[in-house]
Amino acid sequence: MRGTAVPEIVRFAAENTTQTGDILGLGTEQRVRWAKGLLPRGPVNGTVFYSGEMYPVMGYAEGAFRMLKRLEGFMDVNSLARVGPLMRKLGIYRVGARALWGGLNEKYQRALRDAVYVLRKLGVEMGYLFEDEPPSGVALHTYGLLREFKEHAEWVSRRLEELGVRRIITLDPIVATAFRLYYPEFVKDWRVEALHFVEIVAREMARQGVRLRLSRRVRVTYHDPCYLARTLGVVDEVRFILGRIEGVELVEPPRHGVNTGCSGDGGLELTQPPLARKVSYERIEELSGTGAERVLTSCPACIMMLRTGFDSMNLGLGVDDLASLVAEAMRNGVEREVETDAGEERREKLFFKRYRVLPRSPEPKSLELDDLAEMLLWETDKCKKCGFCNVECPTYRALDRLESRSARGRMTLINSLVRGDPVRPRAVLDRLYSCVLCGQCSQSCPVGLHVQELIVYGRAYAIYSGRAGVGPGA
């Protein structure tokens, strides 16, 4: 990344991911302390619960995100990233983070413990890798550092094979996406199955005829994370789980399921926090308009954006992980339907639809510049400039329909950059980093472009070509 216009915060996140295992650089001890005494070490029958690099430290990210809002006009996120390594050398980085935001972080770690409780009550056998858990490295993919991601993913694949891991269960849909969709593209002979928590819970509740009960009545709405609903196609499982909990009334927001709205994360919360907040407000108004008492979701980044957004708008609506509500109900006891031949047969036939929403992912022959350029030109030349994607683009709407920060505008900028047109590469990369990667553009594209993946590859081209450098014209 040396000599490029990669933002300092992206460098910071990438180096921390590969060196300490999480984008904040808080280290292994902080990531694994939540699981002490909960799970056996190592895989059980090849299965592990995978906490990933976000959930265990997301409270610290939330604290920093809140702090940046107060410091707007005095310090931006890249300035904070430059200070971070110095604070770490002085030994005050981790101590300061825990003192300031340890309470916030406990909420995210509690969701992990609740998820483990639910899975074990359903009889799911699994272990945990503790200090041996390798980070997925999905942030490297998100920010277009694809060569680094490929190298990291190959190392993770070898490490998991050495440890005997054949199946991963995770609460994080972003790392589930990495293992299910990105790793097979970048790693030869990837053999690890990756499942999200709600997939396992819904299947086991259906198979065992499980019903649960809350000790109170609560009206909830559910925010479908883009990575879970639109990218992985997991929608019906959530509604099945909530429908099996007596005392829960689900009120859907106008956009839900595969048509969900964006909460403003997808990497934008790190690169351009003010824009991320602005994007989140539209979704927050939708969710608050349901009249629900609580908002549920299943993604650490979405939880952070919704919690901070509700507070910013003084709405006072709480946000919980779905796992925590299921655990609360499960602690009241588990009821199982009386076994009958008809009921057992019905449960055996029950399956959940895996929605296929997004088009085929673009596949360059390699990550060499010529192959990236060939693929990007071939794909972006298909764009008809119709603007269907712009109607759905959350950053386009948040910025009063600014074309250069729209889905269509980004396709045009990538095409111009690869062709060598007189565009400012540094400015192009900035526009590409303003995308939330929500996939609404790809869902609406009439020619079937996988727009958000093209944006990721466009970021890679801008970085590796050196055209986003610091020389004349940059």
Second form
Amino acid sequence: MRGTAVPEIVRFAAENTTQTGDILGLGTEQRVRWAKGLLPRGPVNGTVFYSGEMYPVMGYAEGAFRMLKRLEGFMDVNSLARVGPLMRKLGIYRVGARALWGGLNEKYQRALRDAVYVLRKLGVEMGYLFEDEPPSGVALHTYGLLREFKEHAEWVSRRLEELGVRRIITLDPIVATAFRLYYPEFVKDWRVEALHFVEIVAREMARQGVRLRLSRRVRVTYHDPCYLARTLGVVDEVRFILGRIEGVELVEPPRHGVNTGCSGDGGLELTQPPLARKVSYERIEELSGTGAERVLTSCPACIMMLRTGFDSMNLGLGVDDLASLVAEAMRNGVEREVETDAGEERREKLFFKRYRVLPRSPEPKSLELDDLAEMLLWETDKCKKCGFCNVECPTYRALDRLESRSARGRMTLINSLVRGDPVRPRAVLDRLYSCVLCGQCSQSCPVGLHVQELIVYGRAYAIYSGRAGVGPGA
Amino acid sequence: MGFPEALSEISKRVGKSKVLTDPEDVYAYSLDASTEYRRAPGAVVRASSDEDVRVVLEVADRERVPVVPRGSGTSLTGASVPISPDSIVLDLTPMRRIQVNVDDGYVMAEAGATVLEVDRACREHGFFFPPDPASSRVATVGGALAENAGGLRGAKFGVMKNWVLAMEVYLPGGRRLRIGEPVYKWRWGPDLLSLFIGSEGTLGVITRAWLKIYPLPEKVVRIMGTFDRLEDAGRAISQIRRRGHVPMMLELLDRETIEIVNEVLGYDVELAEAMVVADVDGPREAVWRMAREVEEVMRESGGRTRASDDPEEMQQLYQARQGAYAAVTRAYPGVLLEDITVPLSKLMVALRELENLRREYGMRMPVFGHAGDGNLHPTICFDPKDEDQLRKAREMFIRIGRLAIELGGAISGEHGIGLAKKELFLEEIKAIRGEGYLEVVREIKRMLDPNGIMNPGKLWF
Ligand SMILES: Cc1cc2nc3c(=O)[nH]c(=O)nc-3n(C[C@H](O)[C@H](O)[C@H](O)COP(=O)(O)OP(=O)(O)OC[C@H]3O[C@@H](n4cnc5c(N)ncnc54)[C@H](O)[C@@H]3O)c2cc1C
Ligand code: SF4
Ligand code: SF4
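Given the form predicted alone, corresponding form predicted together with its partner chain:
Full assembly next; the chain just shown is listed first.
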């Protein structure tokens, strides 16, 4: 990756993900310590709880994110990425991070423990792979390092097979998306089933007729993560779960379900933190406008963006993983309905609707430059420039309707890059990296272009064409 | 001085952050929704105030730098694409304040606000803004005025022109012109408003407009009529209007449109030679009576009808019309969207001639449109990689325009001229209005824009 158009911070995250197993490179010990004594080692009946490369270290990311805000104007994220390896060499990286942000991280690790508690209470049998857990490598996909992603995914697939894993349950919807949608595209014979926590909890609660009770009354709002709602189509499960907890009142924000709004992550929090923060403001105002006392969600990156956002705007709103609220209720006991007429309705609820709002993914023949170019040109030439995709594009909105960082503008730039217009791969990549991959554009394109995925492929093209020295200013 | 110097002066005066010159920024502005014309400007200036607009027009005029005003770039004719690389695209989208004044019955909107944003703001007060181009969620007030846009509600409410009370315009050199007043009755001198409406950015830059608002209809009933013959649908449409009904929406779709919508979007819309969708609005007590009368007219012309005031069912009746653009663009990578208007009495002839044309060329060409005001969108579908199809599509495009002229109509009902229809436009002017008309508008242009910096190459300039 050296000597390419890829910015330092992306290289840092990508290398950490594949080598250490977490985005910050804090190491296995950090990554698995939350699970000690909680779960048996290895799969149980082929099933594992999968923590992924973000959740266990997200508190450190939050700490760094907060620090960067204070250092704005003095230091940017790419210089910070240079400090990391340096500190590692000096042997002070982990210790330093722990001392600074270990406390913050506790909250994220607690959510993982809560999730496991809930699943076990519902009788879900599963183990944990501890240091054997192979990282999903989804960051490689996010940042358009698709050749590296393919290679990594093939290794993960073999590894999981060796370990006897057939089913993955995860609290991270980005990881769930990777295993459910991207792996089958990149790995031949991918057979592992991947479920998000809320899917299995809703199903089990319905099957067992579970009712829960909080020992307080609380007004909550729920922020649907883009990956969970729009991409995976998981929406009704969350409402079902919350509807089964006495004491919880749910107030929906104006944009919810498959029409949810982005909270500024999707990889942008890492590459361009100031813009990520700007993007998050609209959502933060919307969520706080609901009058809820607490905000719930189901994604580590969303939690980080919302927590830091509410704090920086002094809104005093707390953010929790949905798993933590369910666990709190379960600690009061689990009531199971006796079989009645309600049984019928309950069985129906076993199958929740899977919303499909995104078009088909583009399919290049291979990841060779020529094949990428052919696919990208064919697809982006179909774009009619109607601008419908721009209307809800969060970066376009946050940047006062700047075309070059909008969905339609990105389609134009990819087209220009591939056609050989005098645009520079590195600078195009910068525009493409400013996208949060929320998928609003793909959802609203009348032509049926999967704009979000074309942007990922566009990133790949910019990276590999830049590396190959193709195009001006490479 | 030249382009670089002009730019550096502008940059100094409006602020560097508003001036974009990186290729990766300016290339994003190299196209509009015609997708046929492509040229990146040398720079984009993102105006966030009147003063920014004034500075750009002052310096550009002095230095003879072409200026292309731009809203959201949804023009279907190349109108918002520059023709020379040393141009400045003046992006108005950062200027988008909206103020509704219910007491005086208007809304003030800056040029960059979208038409839908204006409509939504009015709805908060129980009013609405009637012109609704199908692109309203993107198209800006400035762009819609400069194109004199119409929309689905045009049958009853007309086009943008009918809704403007006053405007503020900046001329080359930086002069400000306030035209009209935000009052419902006002008169002195000639009406300059109309001069700028539909001028496609060739005379000056609109920065804000005061627009009339209208009370939300009490109730709407939607009627769908299906017909076994296209002519019957055409007759139904002219009869509805002749009998004194003015539906808020009166849309037509032909068989090919329904087929493509069903094929591509997987809908299950009843296949018929033609479909007419009408929205009748009125007081709660009377609206169904009016709707029944419209249904009756459709039946007399041989149609089968369904009517509803239930939101979900109304949506269903409208499904095929709503999906038309999406279906066509999904099915065909190449699409030429025509936009002719014919006198209502000639609607049937026009439909028949279009059918003949389709047969003669053996191409797919769904026809849909705002038939209530005689405005049709025959949509020529082709494979852009196939030379023969491309040639045929271009020929058909010209012949459809000529058909409109022959029938005493217009080559553009709402999308404008831009680059795409310049030749047809001159034909229309010669055929209907004579050379004298051209001389007059050219003189006006010379007077207002003596150095020819405003959106050169568009319309007749
Ligand atoms: C899917 C789709 C559906 C459409 N449906 C309709 C429809 O139903 N009815 C209809 O009438 N049109 C329709 N259009 C065409 C187009 O949306 C309209 O012409 C719209 O009004 C253009 O607005 P815009 O902001 O995108 O303008 P732009 O494309 O940016 O500009 C259009 C022209 O206006 C000029 N201009 C823009 N802003 C200003 C300003 N402030 N001052 C002076 N000149 C200015 C530009 O120089 C250019 O010549 C449709 C387009 C698409 C893509
Ligand atoms: S381009 Fe699409 S995916 Fe990216 S931020 Fe905009 S709407 Fe979201
Ligand atoms: S919505 Fe689709 S066709 Fe329209 S501009 Fe966006 S990508 Fe292009």
